[in-house]
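Next up: a single chain in structure tokens, the form predicted on its own.
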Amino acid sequence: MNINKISLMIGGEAGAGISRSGFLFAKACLRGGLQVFGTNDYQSLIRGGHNFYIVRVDSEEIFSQSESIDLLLALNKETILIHKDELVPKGGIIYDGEDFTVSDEELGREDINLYSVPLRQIVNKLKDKLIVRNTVGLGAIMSLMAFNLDHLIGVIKDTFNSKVADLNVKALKMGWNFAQKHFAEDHKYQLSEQKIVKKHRVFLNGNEAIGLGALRAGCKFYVAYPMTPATGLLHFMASLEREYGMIVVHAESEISAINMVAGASFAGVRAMTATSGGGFCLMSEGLGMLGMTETPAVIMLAQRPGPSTGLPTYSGQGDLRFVIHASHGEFPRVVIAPGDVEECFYKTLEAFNLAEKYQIPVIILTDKYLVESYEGLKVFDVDRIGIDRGRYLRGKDYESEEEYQRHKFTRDGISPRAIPGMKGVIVRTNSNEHDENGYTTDNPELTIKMVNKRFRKRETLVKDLENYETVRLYGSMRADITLFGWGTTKRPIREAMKRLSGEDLKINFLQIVYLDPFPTDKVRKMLQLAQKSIVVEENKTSQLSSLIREHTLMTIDHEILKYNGRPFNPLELSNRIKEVL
């Protein structure tokens, strides 16, 4: 049987190398010309607990994980007991029957195929570490799928040094050979290579795509304090520090990080930091300083459920209102919410351009599901978006008879930006309210002029954004149901739309990419056309609904909300959409 699609889960305790195994398998399938999506679920533990990684593979375009599993590689008994009911009828479980047993009573199902593979025994023969049993299991899986083993061998060799790779390839082949010998007639899960163009495709998660976008944008200073799920971006940037001639700093705190970004940007380099909600709380005062001093900066906030520590390794969308209003006082900013890995790259480029063009902070709002999930996609077009540094005075000398004024009043509110050290220039700025020269002032009339100056930039920005893809429409303009969402609700929404396409329902989806400034006219137009409107969101209070109401004076008909830290799965979302009808 050739199904050309499969959903694989690898599960076990933290520290067992589960995510790495899932990554290797997914990348091998990508090299086989298939569409791939991979995501992980893990507890806030270094060892123990329960972790799992899901890889979905298909010959057709996919957007998210599936709600069911075809094959389960269980590295402990707990994994089987937790996930047995997620297996499709006649699904398979690969496990080590010499390590633990599962009774028929515990399994509670007669329609599951059990494949006992001596994972530990094979590792002992190789005299290797127990973590390599994952690779043995992958070999058995590749055999059951009758999939070209060379793809996985190639991935392993590209991932590890030669010594580690050789041991893993031996383990892989031993798992393959065991399955070939004992389960050769049981290829229920066959997966065929596809003739999709195999070259020029990459396998990245959101953190990596944002990092690549920052590098392409010319970021030369990256600083952060580690905080899940943004830590992956720090690791990624640090690994490329020397190759790209930039500085990457592991700061002592988020307060330090935002202030270092301000200093680097003031000195003339493109600078960035990243954190999660708790760290962004600490950054809020520094954010206000960026706004007052008109210093450009890019900040990525990867959301996780709160308040406080909340669910540190899970996903949510509870910080939307927070980032729009963070820090005291009023000043313009931009908030961008990419919905998939590809958008992470391109929207990061836009973020750097807008930050420097308007001399404001730009916040890229992501979440754990986005920044840690992997997608197979085409190589980015690095020339699609150029670099725009705005009114950045270049050269060694300041060529003007007028004294340089860092906060000079202009028609659009954007002042020429000089860099300290330029001949003939003294660059003054101040976190207090200040005059055009950057000197402190408490003059009421001058204060009004300065506030208005800063907000004239927003007026220009709003007009400029009419040329940007601030929203994305999927489906026709008119439909029975119009879905509204932002961020990574995009993935399960698009998958749910595929499922519902055969049920005589006309559904469209408006993804709101730029949340501040809000694309009021575009959203209002879709609401006016909508027969029935639904917001899909991962928070308790439906913050997007209130944002839409605030800007359009129109009310969303229904809200589908989820806030347990886990993303929507497409079947769950499809059913909840139908319930609205």
Contents of the next structure:
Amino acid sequence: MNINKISLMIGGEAGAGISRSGFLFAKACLRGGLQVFGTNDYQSLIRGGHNFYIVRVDSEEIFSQSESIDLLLALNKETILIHKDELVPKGGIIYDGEDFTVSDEELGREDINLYSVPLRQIVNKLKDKLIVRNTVGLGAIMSLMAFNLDHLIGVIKDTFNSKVADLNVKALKMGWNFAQKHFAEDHKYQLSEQKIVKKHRVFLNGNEAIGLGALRAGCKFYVAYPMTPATGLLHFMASLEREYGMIVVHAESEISAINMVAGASFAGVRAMTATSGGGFCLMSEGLGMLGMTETPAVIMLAQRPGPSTGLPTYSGQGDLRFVIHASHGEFPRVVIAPGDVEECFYKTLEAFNLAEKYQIPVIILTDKYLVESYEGLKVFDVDRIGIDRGRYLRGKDYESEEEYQRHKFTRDGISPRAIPGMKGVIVRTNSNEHDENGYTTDNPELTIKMVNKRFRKRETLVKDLENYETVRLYGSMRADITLFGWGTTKRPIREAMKRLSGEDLKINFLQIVYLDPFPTDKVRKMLQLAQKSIVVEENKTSQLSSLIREHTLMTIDHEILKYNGRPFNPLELSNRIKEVL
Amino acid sequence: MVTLEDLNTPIKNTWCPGCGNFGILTAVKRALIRLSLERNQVVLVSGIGCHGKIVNHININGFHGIHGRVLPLANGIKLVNPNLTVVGFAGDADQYDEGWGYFTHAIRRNVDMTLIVHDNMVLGLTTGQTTATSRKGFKTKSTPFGAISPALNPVAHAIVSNGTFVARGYVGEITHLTRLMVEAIKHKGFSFIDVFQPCVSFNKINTYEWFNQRVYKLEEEEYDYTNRQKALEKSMEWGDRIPIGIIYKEDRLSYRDNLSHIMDVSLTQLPTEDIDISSILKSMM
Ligand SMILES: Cc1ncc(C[n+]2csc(CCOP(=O)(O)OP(=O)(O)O)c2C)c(N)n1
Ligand code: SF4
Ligand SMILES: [Mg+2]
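Switching from the form predicted on its own: structure of the form predicted together with its partner chain?
Now the complete complex, all chains and molecules, led by this one.
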């Protein structure tokens, strides 16, 4: 019996609505008061191929998917052949025995429960193109799990228009009835409603959390060119353009996007763009212009494995060094790497504040696994981070004897920011080195002063960041093993720590959230305390290790690296940690 | 209202004596004065090249951007704040080589702004190489045996890209150029003027004399610039006679006019505080 701990996989060809079904199932569990995590795996194609969606459900806190599957809804035979070995002993497969057969020989094991449901026959009976086999399968799954069907019906009704919803509910019930009749006693994987955590939980992915953060931050201009895995954010923002009084532009390229962001921000609003590594390459030139012209901007980079087109629909962490150094010349910037969906929201708010306070570009560094996986979460505390627009002379006319200068020298390097249209000011900026008025210069003394001015902002920023959670520690200060990581690996790391907590081994984990400016002191302190240090990272060259060495002059003992495009799974990671010992 | 004096800046001008850019500078200043615009209402955006320095010589809001990217930068400004008059200045290499993609797309997008291309048919600031509008056979340091590709035709391209205001001017006809600029800035939508701007240092072919012999004003003939087919034909006239003036003009809703949810409100006026996201959160429950 497997109660309230279930990992469900739905697999089949692309275009079969697999992600949608996984999403509906997860949301139903969320409404039933359970903890949920959903992640997808798909190829860069539109029809055919192999796709799957994993939903993990638990009554306790979970951080990522697990390494095994309890129940598999297989829409084609290939799915079974690919994933049969991931099934737990006595795991179950729901499939359509009228479509294809499965034998123990093919499975290579005899402990699997096979549940054949006439998915296609039921769909055909309903005679409507809008119905998919998955929905019938979901009905059967709910029956097998003895979980209240009302939650799923509710989700379907909230998601689709009434005609489509009614049809889906019909299909769902037919699947449910079939399973009730044929597998009535077979409740090996049960889910039961949890009363405690029921209220105020949301189910969303990283892209949506970043979008919500941007909306809450008062972003008024979003522009992007589609690129997986950042495209979801463009879709999200575009769908809300009207309701939130924004302008959302689908630009002709990333070069265009970043220059539009510069223009929008210069004109006076909070502006943002997002892309993946390839698009960020094109943005590098514009990034430098933002630095030189002291124009605030927020750029989200959702990584996928490179170089070049790489694995377009998979995940990786190969762009850390790139974003820290991107563009020629030297200028201050901020690089923030949220590690889960909740941080995606709060760090986006911080990003907008820092961009305006220091009049610099801020990069939010994520990846496919983070922005496209869904987490069930407590509703955000929307007031936790207020809006700080820095030295923006907003809504006022300029009233001073002194002539306004966009790049005025100040003690902390930050110049008051006026916008064009304001009375009494001329706002001039320049991608060439410039004087305080924004006029081009090549004067050597002035050049030094301007470079120093821009870097004084960085000094001010570094001091300010002492008040930010630039690193997060999980576990106690002292441990036998200290893990270091950034971004997306946080979730499997925390899951692996849970797994290792039974062992006679103390582990802690330092998540480095701000990677530039680097929180040197905090990292050094942990390294000094660490008995054994391990960096966990999804790239080949362990970019974090080298960054730590560069800043702290200390070396990391071990590196656990992965670079096949797939996120770490918790068992794999905990085993690799044990191997190190 | 601005005066000529207001527009002067203390920056020393480094254009070569006789450079066509002086004519553009004069015409722009006159146009701004004629339009009775307040200084704070106008933003000038420029690219990189000799032309780009124009922002240093007009005392008005300005963003001296990077090579080829004038249009997205200027579009961003205007989309946010429709109360601003936005004028972009680009070079022929700047716009038609490095920035070619944005040219077509900005025309299509029809954001209400003006683009003035200083077309000297040469890369000036990099000391004289071939550009997209240099004629076939043009000999420079980068093409010592003569340019192999034919020149492209920005005016025809602008019409084909669904331009709503397409014009050509010449710095040798300053009064005419000023009038074109006034019309272009007044136009609701994206207006584009390709301006013949002799480079006295690096283009010994397309000189003042060369243009003077060929250029004629469309206004002096019977010409209907609202007929797209005719305009396309006219845009291809090149040789002994080259037309200047408004070549094509039509009325079409600008990009922002399609955004009924914000009308002509400047986005800078909208609140950034207390944005309510609760309904979205609720839909995620
Ligand atoms: C990305 C980039 N590539 C190249 C250059 C070097 N560059 C400076 S000005 C210029 C072209 C100037 O030609 P044009 O745009 O016709 O302007 P003009 O000088 O003729 O006014 C070039 C290529 C640059 N600044 N940036
Ligand atoms: S090089 Fe040509 S375009 Fe540049 S300033 Fe001299 S004459 Fe003018
Ligand atoms: Mg030129």
